[in-house]
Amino acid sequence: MAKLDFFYEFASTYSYPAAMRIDDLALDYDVEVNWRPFLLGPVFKAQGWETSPFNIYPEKGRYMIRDLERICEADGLPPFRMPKTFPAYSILPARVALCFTGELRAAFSRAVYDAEFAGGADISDTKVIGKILRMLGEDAAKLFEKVNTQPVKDLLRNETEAARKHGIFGAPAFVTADGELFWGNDRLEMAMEWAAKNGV
């Protein structure tokens, strides 16, 4: 089966609709998706940015919000809602996601995006993440202990470094087995098609 790496940031607005539709598309294209959370902060700092470009350029930020409102309506998602803090401090959910594999990582990630961009929740809040974990039948207390261990911290650093090595400069990003990079929710179908045509 063809494979596709899905690099996503929980603070990334455009990663939200991509996360909500990627698995259904993968079934259509017969592609296996590897969900890879990472942090954009170090990537932005390497570009000389201390925050999101949507904050640096207010017009771009206003456009982004309206664009996501349209995308969510078109995709049948709940109305887009910006959380009070943007970009979100996303280390906690990223580390939690890396404690899971496969469908459980995907399900947790979708639930975080739903809480954040449909519910306006603060995803750095352990109460918010704890509620999601309990909804998935997971032991929140044990996971909150695990996310502070060195192996999990190192795993997130490694994923962020892997994103940088692939030349990723934003999220969502998709990398095919032959190394092709596609950036943006609007390139998801193209990435799927490329992955399917060029095999494993």
Second form
Protein chains: 2
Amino acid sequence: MAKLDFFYEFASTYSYPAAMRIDDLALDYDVEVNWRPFLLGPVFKAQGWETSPFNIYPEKGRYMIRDLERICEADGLPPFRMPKTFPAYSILPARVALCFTGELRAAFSRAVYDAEFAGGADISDTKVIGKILRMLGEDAAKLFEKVNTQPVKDLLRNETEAARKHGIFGAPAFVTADGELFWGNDRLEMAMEWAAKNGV
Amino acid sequence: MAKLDFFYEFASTYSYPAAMRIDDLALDYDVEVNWRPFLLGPVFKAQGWETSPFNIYPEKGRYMIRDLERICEADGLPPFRMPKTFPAYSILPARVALCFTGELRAAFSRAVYDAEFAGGADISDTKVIGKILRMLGEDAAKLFEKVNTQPVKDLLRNETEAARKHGIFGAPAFVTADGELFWGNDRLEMAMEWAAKNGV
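Form predicted on its own done; form predicted together with a further copy of the same chain now:
So here's everything in the complex, that chain up top.
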């Protein structure tokens, strides 16, 4: 089955609509999606940015919100909401996601995005993430211990490094088995098509 | 008939595929397109950039070329070529375009983009622009005089100012009659749909 790596950042607004539709789309294209959370912070820092470009360039930021309102409406998602702090501090959900595999990682990730961009919640808050974990039937207390262990920290660091090695400079990004890189929710269909045609 | 303002910059890579397909698409949506060339330079300067973000961020620049190669192939355009100087110095073609109206402005603009991104030509070169003008049956010598007159200079300055007033921060950009802004070749269909639904 053809494979597609889905690199996403929990603080990234455009990763949200991609996360909400990628698995349905993958069924249509018969592609297996590998959900790979990473941190954009170090990538942005390497580009000389201390925050999101949507904060650095206010006109771009204002446009982004309007654009996402339209995208959410077109995709049948709840009205788009910006969380109070943007970009969110996303280390906690990223590490939790890496404690899971397969369908559970995807379900957790979608729930985080829903809380953040439909609910306006602060995803660095253990109460917010704890509630999601309980909804999924997971042991929040145990996971909050696990995310502070070195193996989990290293895993996230390695995934962020892997993203950089693929030439990723923003999120979401999609990488096919033959190394082709696609950037942005807008390129999801193109990435799926490429994966289906050129995949193993 | 519903109207859509098409703001484009001759040095802008993503304006190229938009220019090549916008008039065909407009027929499908029954929308009237107003071609409005402007200069991104002053807009970028206001954002603190002295050149294209694709030069400032090399990974983004490399990705952009690959992305446009794929887009050109998907759209049935000739293989994408970067001109030797990027971004091109686009004042000459922008001013010439503003000497024309309607279908002639669109035809001239498409020819400039084709010379630049399919032919790799330098669009600041009067020989390159002169050849295009002769192909269109226009008097190049007369136009090269006209572009240095104050009314034409003012026209381009005003169009660039109009773009900024619409909140435009990149090209291509599309603005509907009710003031809705869409950015990027990726948003052309969405802009057309909006214009057709909400246009006068």
